[in-house]
Structure formats: C-alpha cells, structure tokens
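In the form predicted on its own, a lone chain appears below as structure tokens.
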Amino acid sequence: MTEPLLSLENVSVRFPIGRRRHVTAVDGVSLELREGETLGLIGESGSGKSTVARAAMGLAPIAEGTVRWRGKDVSTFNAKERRAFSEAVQMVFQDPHSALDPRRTILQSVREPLDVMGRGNKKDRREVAAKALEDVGLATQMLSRYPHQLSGGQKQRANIARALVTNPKVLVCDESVAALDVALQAEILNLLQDLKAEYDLTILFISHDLSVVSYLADRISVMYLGNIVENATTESLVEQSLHPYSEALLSAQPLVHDSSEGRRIVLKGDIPSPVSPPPGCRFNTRCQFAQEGCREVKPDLVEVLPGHASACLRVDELYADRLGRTVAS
C-alpha cells in the first residue's frame, strides 16, 4: 500500500478554559488520507470532527502526537514548505455567507488567495481565478457580483473555487453543505464528484449526515467525544457496521440502510461534556449493550475483518454473525 497523502498518528488536542483546566476535543485520533480517495468524518456536533480538520491543517494546536504530510512532520517544516504545505491543503467551510467578504466582488474573493501568494501578474491572476469560477459553475456575469447578489448555492461554488485557485492536493470540506437545502445539497456534492477527477483531488469531507457522506465518500472514520470508534470502506460500514454508535447513525438514514427492518435506534441522552468525558468507554453512558466492563475499559480501535476497525469491547460478542464466528454459551 502506498504512503499515505496525509496522516494523523494519535494526535490529541486541547484547549485551556480557565486556570489549570483544559477541554480534550481531539483524543488520540490516527486517520491516512490516501491519495485520489475521499475520506468521509462523520459524527454528531461536537465529537471533535472540525477540531480533527483544523489539526491537520495546522490551524489548531497539537498537544500530543503527529501530523505528517507524505510521510513528513509537519511540524519539522520551514518556511518554504510550510508555505508549501499550506498551499496544498485548502479548506471549505460550512457557512457560505460568512466565508466572503461583503465588500469584494466574487472575482476578487476567489482571486485573493493568489494575491496573498503574489503568482504572476494581476492578469494571470484574474484568469485563473475566472476559469475556476467557470469550473464551479459560476457564468461570466457573476464575476462583478458581490455576496448578497449571490444564493447560497452560489456563494459555496465560489468558496470552492477560491479553495482551488491555488491548486491544491486536498480538499478538506468542513460541514460544507449543511447550510443548503437537499437540492442544492446534491448539486453540490456531484460538483465536488466532477472536480475532484478535474483537478485530481483528495477529499477529507466532515458532516453529521451520513447519507451526505456515504454518497461521496471511498472510506468513513466514524467519531464520538473525540475518539475515532468505526473505520471502514463506505461499502462495508453501510452493510455491516460494527459499532453500536454506527448502527444507531445508519438507523437514522433509512436511505442508505435497508437491512434495519424499520429499527430506529434512539440514543437516550446527548453526547457528554469534553470537559468531563465518562470513563472507559466514552459511549458508555448512551449505549444500551454497555456492561461493566464498558465503564471501566477503555476499547482500541482494533481491525475486526480486513480493511475494518471497531472500537468496541463487546464486537465479538454483539457482531458473531457479521464476522463469521461463533459466541461460547
């Protein structure tokens, strides 16, 4: 197998919320984005999923572990590659009002990243960012448009295409289409689909939604109160899901898991405070086959089948079927 475009190995994140006290967002956490693929982080709002984008792009601090970029620390980087770096790995956020400034038109919104950079002149500069608003779908005459002569459909094709003015490797998509309507949605995602063969992208795409997700994704890292818990193929997670959090996210997507029989599987509670993360295992306290050992023992993410890892105590035992074995009475 090939090395790994980026990687993450047991980075862990946090943040100071007053005198001797932190909040851990990030725990842990070990992901490879692997070349030409798109890697899929879904989990609910709060388990730490921009927190893991923001890590490998730099832009949260690191307290423990490595973020490598084709098998480099990023933190050993100078200048020039940091610069480099940075380059390489754009982002698109979720909201696509905020993302723009009010008082530039969308040609030079799109345009500013190459200013920042200073490549070429101000014509080159113009034309690329104009064929990357024609990539985007975005005509000719909205070029002089300002945001709020935009939609909001509109406003996220040009924050995709000032993302890819620069050329970039990956694409990381923090919650970029929660904002949209289901329409708009699609339209979207099968953008992304067509651009990501164009300009020979890989894609880290973070949502709560894992219809959204299990449409785009090649591979889904499942996450809760920051620990990755499920990490599969988007094929063998949908089919056979080996977590009882990943079961109850398939439940609630009926249209892209048929094999529930109608179960929707309700978690009783919300996810629990960062601050004060319950012992053992972190889901604990809203799974219903948690046992004793379950708050006491922390699980590994551990390979179960190929190319499948569950952090579960218990997937043996609740998951016999699945992985062909047999549970001792």
Ligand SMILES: Nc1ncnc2c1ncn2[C@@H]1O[C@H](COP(=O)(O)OP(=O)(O)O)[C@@H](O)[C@H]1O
Given for the second form:
Amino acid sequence: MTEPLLSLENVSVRFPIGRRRHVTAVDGVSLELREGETLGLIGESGSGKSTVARAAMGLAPIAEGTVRWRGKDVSTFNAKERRAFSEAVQMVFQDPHSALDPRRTILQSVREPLDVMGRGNKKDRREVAAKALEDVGLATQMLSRYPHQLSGGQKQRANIARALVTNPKVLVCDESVAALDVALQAEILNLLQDLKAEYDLTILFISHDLSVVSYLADRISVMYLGNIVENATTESLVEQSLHPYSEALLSAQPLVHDSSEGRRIVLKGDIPSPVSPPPGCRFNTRCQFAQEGCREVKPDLVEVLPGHASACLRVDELYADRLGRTVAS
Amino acid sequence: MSLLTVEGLRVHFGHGDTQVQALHDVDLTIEPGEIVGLVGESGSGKTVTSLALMGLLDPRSSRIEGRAVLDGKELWDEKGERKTPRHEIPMAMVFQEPMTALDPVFTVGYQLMETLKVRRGMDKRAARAEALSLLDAVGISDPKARMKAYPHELSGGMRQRVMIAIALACDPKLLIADEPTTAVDVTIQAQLLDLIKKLSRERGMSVLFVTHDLGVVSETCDRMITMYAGRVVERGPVKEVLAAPGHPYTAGLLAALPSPESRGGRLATIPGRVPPPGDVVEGCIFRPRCPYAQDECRTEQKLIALTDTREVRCIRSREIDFEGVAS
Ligand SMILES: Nc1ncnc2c1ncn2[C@@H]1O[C@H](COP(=O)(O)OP(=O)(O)O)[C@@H](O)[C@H]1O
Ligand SMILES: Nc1ncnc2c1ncn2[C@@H]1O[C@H](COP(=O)(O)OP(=O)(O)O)[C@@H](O)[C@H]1O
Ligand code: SF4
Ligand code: SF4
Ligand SMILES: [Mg+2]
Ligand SMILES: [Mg+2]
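Form predicted on its own already given; the form predicted in complex with the ligand follows:
Every component of the complex follows; first up is the chain already shown.
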C-alpha cells in the first residue's frame, strides 16, 4: 500500500488547565490521510476534532506520539522542511468572518500568506491570489471589496481561496459549512469537490453533521472524548456501523424521508468532561450495552472487518450478524 | 376553533423614507396541540414573525399591522399596540441561544421562581415546589441541586431545558421555539426534540417550531410553513409537503440537502440570496432565483389552494415536475 500523505501515530495532546492539572483533548489517536482521499471526522463538540486538526498541522502541543508527513516525523523537520510542510497543509475555518482582516481588501487577505512567505514579486503574488479567487467563483470586482461588503457565502469562498494560494496538498476543513444555510452549504460542498479535482487535494473534513460528512467523505473516523471509536469507509459506516456510539450518532441525525420511529437511540446526558473521563471505555456512561467490564478495560481500536475498525469490547457479540460470525456462548 | 389565528400580519422597520417591510400579509393558524414548523433560509422572516407574536419587537423602531388572536384574545389593537397584558396571554418562547435569554447573575431556581410569581401569582413556597416539578418535567436530574446553579455552570443542552422550564412556567398554550436545537449537538438535539414532542402531547400545548432544518421538521412537526422574503410561500401537512413539494423554493431547499446517497454527485443549489426587506422584486418574489420562472411569473403571486390542506404561492405549481426531488 502507498504511504499515507499525513499520519498521526498514537498522538496525545494535553492542555494545561490551572495548576498541575491537564485535559487530554486527544488521547492516543492514530489516523491516516491517504493521498487523494477525503477523510471525514465526526463526533460531538468537545470530542477533540479541532485538536486533531491542529495536531495534524503541527499546531498543537503533542504530548505523545508522532505526526508524519510523507513518512517523516514532523518534529525532526529543519526550517526548510517545516516551511514546506506548513505550506502543504492548509486550514479552512468555520467562521468565515474571523479569518478575514476587516481592514484589508479581499485580495490583500488572500495574498497575505504569500506575502508572509515572501514568495515571488508582488505582481506574481497578486496573480496567484487573483487566480485562486477566480477558482472559488468570486468575480474580479470582489477583489477590492472589504469583508463587511461580502455575504457569508462569499466570505467562505474568500477563506478557501486564502487556503489555496500556497498550492497545498492537504486542505483541513474544520466545520467549514456549519454556519451556512443549506443552499449555500450545497454551493460550498460543490466547490470543494471541484477544487479537490482541480488542485489534486486531499481533504480532512471535520464536521458534527453526519449528512454532510457522509456526502463528502470516502472514509469516516468517529471520535468520542479524545478517542477514535470507529473507522470505516463511508458506506460501511453508514450501512453497518460496528460501534454503539456511532450508531447513536447515526440514528440521531434527523432525516427528511425516513421516520425516526423505532430507529432512534437517544443517548442520555451530555458528553462527560475530558478533564476526568470515565474509566475503561469512555462511552460506558452513556452506552446502552455497557457491562461491568466496560468500566474496567479500555477497548483498543481493532480492525474487525477489512478496512473497518471499532473500539468496543463487545463488538463480536453485539454485531455478530454484521460481522457474519457466530458467537460462542 | 384554532388556538392561534393570524391574518395579514405585516411588520415594518424604520421610519419615513428608510422604512422597510419585513413581513407581508402573513396568515397563520395553529390548532390546539399541533406542532407547526416554520422553515426557510436565514433572513426569511421566521424570527420577526415569532417576535411580533410575542410582542417583543421594539415599538420605537417597528410597526405591526394585521390581526392576531390567541385563545380568543386579540394580541394587539388597530394601532398595533398590546391589548391584553402579557401575563394573560398563554404564550412563551425559547430561543436558539439560551444565554441571551437567561440572566447570568441569577440562579436557575431564582429565575424560574420569579417567572412563576409574576406570571402565575404564586407565593414563594408554591413557586419553589412548582419550579422543582418543572425542572423534573424537562428531564433535569437532581432538580434541587440544579436550582442553585448559575446558567454558565450548565451545558448547552441543560440550559435549553432550563429555558423550556421557564417557558412552561408561563403555562403556555402556545410555545414558540426559535431554532432551539441549532446550537447543540445532534445527540442533544434528539433529546430536546423528544422533550418538546412529549410536552406538547402531555399538555396539549401547541408549538410553533422555527427551524431551517427540514430533517427536524420531518421528525417533529405535523404541518409546515415555508417562508420566503417575509411571505408564506407554501404550507401543508409535513409528510405531504416533503414527499412532493408544491413550491420551487421548498423543492430547492430539499434538493440541496446532502446525503450518503448523493455522494459523488453534485448538489442542487438555489443561486442568489433571500432579498432583504426593502428590495423590490417585480412579480413572484422567488422569480430571480427560480429555475422554473416564465413570463406568467411576472405578476405578484397569491397563495392558492393545491388541495384541501395545502397552499402554494406559485402559479405554475401544478405544471412543474419537480423531478428527482421527491425521492
Ligand atoms: N487550548 C486549549 N486549552 C484547554 N483546553 C482545550 C484547548 N483546546 C481544546 N481544549 C479542550 O479539549 C477538548 C476538545 O476540544 P476540541 O478539539 O475543540 O473538540 P471539538 O472540535 O471536537 O469540539 C475540549 O474539552 C476543549 O475544551
Ligand atoms: N429590527 C430590525 N430592523 C430591521 N430589519 C430587521 C430587524 N429584524 C430583522 N430584520 C430583517 O428582517 C429580515 C428577516 O429576519 P429574520 O426574521 O430574523 O429572519 P430568519 O429568522 O428567518 O432568519 C432580515 O432581512 C433581517 O435583516
Ligand atoms: S466497550 Fe462497552 S461501553 Fe464501550 S461501546 Fe462497547 S459495549 Fe459500550
Ligand atoms: S410563480 Fe414562477 S417564479 Fe414564482 S415560484 Fe412559481 S414558477 Fe417560480
Ligand atoms: Mg471543533
Ligand atoms: Mg431567525
């Protein structure tokens, strides 16, 4: 198999909170981003999705584990490699307002990453920025406008253009369509697919919205309290999930043409605080299948079907039919 | 008799030359115990409709026209001024962001008890007992402990439950819920939707459920109303409308939804934007964005009956084949 473009190996990220206390936002996460794919990352807020994104970009304090870019540990990069890496992995944020400087024109904002890098002369940089703006569908007359003169959708397009000017290999989209109405969301999702083809992009697409992720992603990783609990192709995850949390998440998604009657698993309570996560399986406080052992042993993420991994102690027994296995009792 | 009847509701903002009209002759009825979804993109006029009914629009910068009767009581007079004192109107509202409606410096218990004293004339003891029972009714565990909590100490889902409890303290026959689940996770949304349905069923309480999410409407509401640019453009029973929309705008909203089945394909879009109040559109208000527009659409459209239970503001509704939409 070809080497992944970007990978996380057993990565943990801890943040200090107050004196001698820490929160483990990401706990031993392994993830592979293969060239040309769109990998979706879903989970409730607070599950650690944004921190994974920042870790993948080398922007989070890694306590344990390794982030690799084309097989090489990014912590060993020299200045030149580091710069190439940061150009190659770009982020599109959720809030289209905050990422653009209100005092700069759209063209200036989009050109800025190139200015910072000091790449080429000013005219070249302007051309690259103008081309990116054209590629995201912003008309030439928008270039001299200021953010407040743009609609939400136009601002998000400008943000995407800004991420594209360094000609990245990887685009990390963190809730990039969450703030948009459905019609605008559809426009941006279409745009991302076009750009992916045109720029040969690999995409890490983070969202709490399963319908958006399952539309866009080739594979999906499901996060819960800092852990990846399930990993599969989109089809396999949507049609035959092998983890109680993913199933609950899937079933909670309100659907237009499918009544939820009898299908919905309503989880009790909120996601616990990652400051003091439950022992054993972190999902045990909300899992309808939790047993004694689930409070003692922490399940590993295990490949239970080809390309489909689940972190549940009871996976064989709960999903015997989907696994095509008979349970020894 | 309908619980709520609204006829020709208009809302104007501003004065003189800068005055703009945000709502255009909105008609609306809600039956006792019914959950009615109000949908449309942002800027369609959903919140203005809700605030107008609640009497929460600032009279210095807005003007209301039309008629609204709730439970037999006129909500305002010909001049658009409140007719019935607020505490006599059995209506309450919950908002998208509970922190804007909850007071950060008072405990949950205090805010709940104050509402009960003012709206239901209860004394301290009765208010306390009722507050505890309301917290229990909205699914908050250990109500006694939660009474002492400040809003910021609660999770988003909990705050929304507290908001609902405060709304229930007004003993409403109509609950207006404006995007109550938009800011919470799907798992919490599922809990809140179940709660709202349960409360509606148990108390015979009607709900005007404002949302931009058609999935939520499908799972929660009996009837739905699509709003566009301050106008009702379609209404009817949820199942029927979603199975076969009658207005190109409703159809467009449906077709733009992503799903695993549409993976790899392009999503339908609705080019352009909702025109803000004051923008002049000749003829059908949706015409600049409508893929089916023709010459006959150059006249202003009225709501016309499609069936006994359905209405649309589109002259071409019957001829259009919304192919691929009603899947
Ligand atoms: N800089 C930080 N300092 C302290 N805690 C943080 C920081 N960033 C994230 N966290 C915590 O880590 C957890 C995961 O956060 P995040 O990665 O933002 O989750 P998600 O994107 O899935 O909502 C949360 O509990 C959050 O409060
Ligand atoms: N107080 C106000 N003054 C002027 N315009 C307003 C005011 N409140 C809302 N509007 C405008 O009315 C239109 C409808 O707004 P709103 O009801 O909030 O839409 P929705 O809730 O459907 O997103 C929007 O164009 C909005 O900008
Ligand atoms: S390990 Fe136990 S608690 Fe965790 S998901 Fe599996 S059954 Fe549920
Ligand atoms: S009247 Fe014409 S423009 Fe208006 S919605 Fe119908 S087809 Fe479209
Ligand atoms: Mg996040
Ligand atoms: Mg609104």
